[in-house]
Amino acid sequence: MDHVEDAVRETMAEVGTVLFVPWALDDLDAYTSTVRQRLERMELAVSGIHEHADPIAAVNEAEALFIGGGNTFRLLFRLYGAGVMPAIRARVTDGMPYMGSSAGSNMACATIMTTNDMPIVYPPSFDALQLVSFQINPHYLDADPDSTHKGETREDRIREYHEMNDTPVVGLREGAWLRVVGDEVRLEGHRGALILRRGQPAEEFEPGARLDFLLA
């Protein structure tokens, strides 16, 4: 998390304890411990949602929420199973800071249809938290002209998504992130992003770009 430390500190400036959701991985305690050690270096305490007897109450009482990466299907399966999705949506809508990495950023979208993960478990629905009205493809990889790979590129797969869906997709390269505050969306980080829309050429955006149009 070194490359996002300044952004995390700014986002969590008024927060003392972060509620961490480790459900995308199997070893919940080990994952939470790793995140706890890193965030403590930013003067942030960490509480794992699985450490609470009532996860819904934990969300309702949280100062901020961080959903970590791993398998998106397992994460969504567990979020549904714990019944916490309405509470998370309500709290974030009311202004609670939300931070997601990888699968956790997929959760902020309307659906998980643009994840890169294998469906190792079947969630009740592909509908996610619906915190933003666009889709994210984390870890976006550009096609390598020298690669011996004969399958579809990441852009090909997103184009297939757009054969069936209209929602814009932000291909977030490693080192890039999105900051959403109210009606403002800003691309930040050390690398740019590719935005793909149905029936339109892909557009490149560099760090610092305003992407408010994604919420239209």
Given for the second form:
2 protein chains.
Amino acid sequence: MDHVEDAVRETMAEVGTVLFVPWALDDLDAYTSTVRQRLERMELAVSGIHEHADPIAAVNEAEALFIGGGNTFRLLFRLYGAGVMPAIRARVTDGMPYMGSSAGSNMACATIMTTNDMPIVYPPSFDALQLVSFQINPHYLDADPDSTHKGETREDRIREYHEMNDTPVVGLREGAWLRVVGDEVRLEGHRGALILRRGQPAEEFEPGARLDFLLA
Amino acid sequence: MDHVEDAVRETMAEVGTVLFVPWALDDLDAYTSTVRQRLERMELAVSGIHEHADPIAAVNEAEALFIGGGNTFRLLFRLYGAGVMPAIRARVTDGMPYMGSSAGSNMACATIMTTNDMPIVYPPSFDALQLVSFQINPHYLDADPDSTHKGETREDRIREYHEMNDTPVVGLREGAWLRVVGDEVRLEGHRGALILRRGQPAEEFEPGARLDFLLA
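What would the structure be for the form predicted together with a further copy of the same chain, given that what you showed me was the form predicted alone?
Okay, now the whole complex, with that chain kicking things off.
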């Protein structure tokens, strides 16, 4: 988390505790412990959502939410299972800071249809939290021109998504992230991102770019 | 298809026509035309399932079935939509030759939970044709020790599958395939495969290996 420490401090400037959602991984306590140790170094106290008897109340009482990475299908399955989706959506719409890494960034989107993960469990829907109206593809990988691999490239996969769907997709390379505040979307980090749209060539954006048009 | 021509000829030795399922791709006519041209060189006539007014009748009257690759979610969505799943399962159980490449090999398994594809459409279930009791992961990729990519490796993803499921997974590298005849499972092609089981280290198998134990 070192490369995003400044961004995390700014996002969490007004809060002292963060509710962490480790459900994308298998070992909830270990994951929460790792995150707790790292966020304590920023003077942020952490509780794991699985440590609360009533997860909906935990969301309603939280100061900020962080959803960690792992398997997107497992994460969504458990979010639906716990019944916390409406509460999270309501609180974040109302201004509670939300931070998501990897699968946790997929969760902020309209659907999980642009995850890279294996469908290891069947969720009741592919609809995600719908905090933003666009899609994110995390860990975006440019095609390797020397590869002999016959499977689809990441761009092929997103083109397939656009054969069935209209929503623009932000392909975030390692080390890039989006910060959304009100109507502003900023591309941050040390590497750029691609925006892929149905029937159009991919567009490249550099760190620092404003992508507010994605919310329009 | 050149590297599998002998295997296709043997599998299709008793038949003159093949029913092709192009539903994993977007352009059904183009895909069917490509496959038709290639199989005609082996004296096999091809019809696309989308060219039939009644796809269930087409399955019931077919001599052999070939399900092509593309997006596994789209393929499964359309197989359920057309109502052909029970007919395919009945015919193949009764001895009709079935050939599947990539997404078409995922379809032969218990579920699509070990596909590599993006979930671009929500199918009514992850249950696949259940022609075999194990799982296939096609296009299996060994981890690149020099990669700086922070996303999960293929083995990580299959380990996540085994955190939620018990079924053994065959990781088929490019150029490897399985031939199942009765109770016999042979690993063929010029590259080996891995078998990944819950809580156990991956096991390597060489071309020519008998994997009958997978059906036991």
